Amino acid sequence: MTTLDTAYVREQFPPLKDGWVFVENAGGTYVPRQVIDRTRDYMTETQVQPNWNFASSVRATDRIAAGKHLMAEFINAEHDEIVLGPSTTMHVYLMAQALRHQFKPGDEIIVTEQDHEANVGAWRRLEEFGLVIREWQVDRETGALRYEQLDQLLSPRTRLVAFTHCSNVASIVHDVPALANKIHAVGALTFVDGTAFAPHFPVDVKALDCDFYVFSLYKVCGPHQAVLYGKRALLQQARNLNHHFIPDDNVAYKFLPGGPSHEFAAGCVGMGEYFDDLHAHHKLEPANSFHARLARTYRLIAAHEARLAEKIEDFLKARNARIVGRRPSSDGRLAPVIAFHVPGRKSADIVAKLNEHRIAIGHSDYWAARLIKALGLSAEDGVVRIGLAHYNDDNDVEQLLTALDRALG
């Protein structure tokens, strides 16, 4: 098969049977039955503390470990280079606190005006400890990062640059390896938020050469958890945030007070099963690793999502909607997320009409409040955001466009 079998895909997602067209996937995707089954099995069979020698605890330990190992392989990392935690926001906050002891007053951290606040606010809080925060700004019309400004911001005082792999509103994919190379040249660290990228394209942290990478599993058909990756030496050097007796090499716990969600870690095994099922069903080229199979599957997913997004974008352009961002990357990639505003119309009113037609969608600043403000829009009304997932099909798009036509008429 050379195209995605959406009928097969949709069979794996029970919530899709409710009759609504779900295009709020950029906020969080549905989960397939494989994830539901794995989570349920853990809770019904092994809802005990792991790491003991009795039978149910041994099974619990194995299931948790299997989920963590798969999520490491998901991004081509080693299992001791990732942390499974509750959210991207929490990961960034905790890592900012774990790293701040390596910085001194007057050191500089660069954050962007485009990012979700998860990768901005935690770093800005370090001003309390004497660090200087520099802002990498966006173009006021398009929402695209001003690449030339980064050269002006970087200096020997720069210690870390936090930026997004892909904007959750502007849908612009950034060239992480090129940016990392430039940032490393001044001796600074890179902290990349991949939450809006990972649902649509494969992640290879080694190829990216980023120092830290974080993304949310619940936007990639997984449980409400997030993954933090860091280069091993950096994770070991960072300060322990947990109990005093947790050793520095215990990455899984030193950055996660309270520990991980055991049932959701076990549920991650279902993510691996789901993507492997897609690989097998579409008879894709064999591969010896989960990460390699995932890359082949993602090519199918990306092509399908891009085709649907193009139809929607063409419709909105014809209706003179102001589309945020949508600038292709150097290799032509665009996330299938289309945020728009119609001059003279309230986003809330448009969304209300779409909801009447059973289109599951919302309006907001989507926690990219600084970007929305830079575009001259209000945080309260924000933009309407159409976030596609690979389980959306042509029928979804036709229903969406019909409803949009009525809402904008």
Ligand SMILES: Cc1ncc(COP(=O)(O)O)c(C=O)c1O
Second form
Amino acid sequence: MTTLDTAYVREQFPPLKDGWVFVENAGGTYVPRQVIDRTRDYMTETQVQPNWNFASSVRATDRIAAGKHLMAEFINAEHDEIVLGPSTTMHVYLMAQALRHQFKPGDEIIVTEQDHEANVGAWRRLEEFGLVIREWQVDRETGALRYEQLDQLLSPRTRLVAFTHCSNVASIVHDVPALANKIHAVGALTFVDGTAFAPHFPVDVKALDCDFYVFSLYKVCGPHQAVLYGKRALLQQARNLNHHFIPDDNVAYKFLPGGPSHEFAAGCVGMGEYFDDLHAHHKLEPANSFHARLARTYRLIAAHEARLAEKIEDFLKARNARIVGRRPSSDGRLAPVIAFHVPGRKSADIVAKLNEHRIAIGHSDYWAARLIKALGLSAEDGVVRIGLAHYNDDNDVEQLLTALDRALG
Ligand SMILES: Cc1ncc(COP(=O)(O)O)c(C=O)c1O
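Complement to the form predicted on its own: the form predicted together with the named molecule:
Below is the whole assembly, all chains and molecules, this chain first.
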């Protein structure tokens, strides 16, 4: 089987030449030169108001549209089913406001104890409108979601379940189609945060059968933007949050007062070029659609990342670190994120030592504060998180493990 050519991959990312081992990718990845080029091209050549008939405006319109279409294809959605906006957090807060008019006091929303707060706080705030919030909890030892508890929480009063496709700390990938099936059976909607999943596995919103899906592009080698997907009918029914004259079928604008970042929408074209360059370089089986080519490229990425993550996990297990999560669900996959705590040691001290060895890494609760609390860990000190990206190579892992050996020594 073809394996990922990391030397080629690394050439595409200018900052990787700085001599540091970068493993804070779950916080945000570097961007490849293709994204930098397309963003710079937009800003140097077409930073004008789009939608007019003069030449630079026509080109600006085309570049923005091309970026948006590619991001829809990225997740196998149609272009009028996505909103390109500033962040996942902003998308969830805005959609909670756009949907709340469909709920009545006493209706229930389920949020998890495992999610990043982005897919929790916005829903919890609907309590002030009379909604009842139920919490789907984690196992206190492992941090895994207690699947059996969902059956007890779901009822005909449930209107929406907000949950993560993959935890940004516990790295467990949830079986979204199986969960969506259960949730739809009581007539509730699914609102899935794919931010920690999308950098590592291909997303197909149609196959997932989720009602809403949201993820941040800056964790997938893209600009600091995020994509919201919703099933078309649901987006059309949800309330306009923008000016009164924006029509209900203009989903790109009705949920985004102020509109998108034009230069970053154009920069998304570079994401398409980058992933297609990977596909071409590895001579993978051709396909007509970007989404199908991406799925093939992701197979190489996932296999490469899983191999590196396993090496790191084995090392940490041998050192008696407490690794959060990393228990496959019925989905079977784990993201290459290894978050750990060493009993009796401060995460801050471990990270300081790693930073001395030029390992770019941090420690925190990573805004999955409820999960960290449930595990009995300190929010301030949190866990050390190794978040791999596909541009990490064996050399990175070797340097990381040598540094870890000294830091834990
Ligand atoms: C799983 C997860 N969801 C949501 C977010 C928030 O993303 P954004 O910064 O785009 O709001 C993060 C950021 O760390 C995350 O890891």
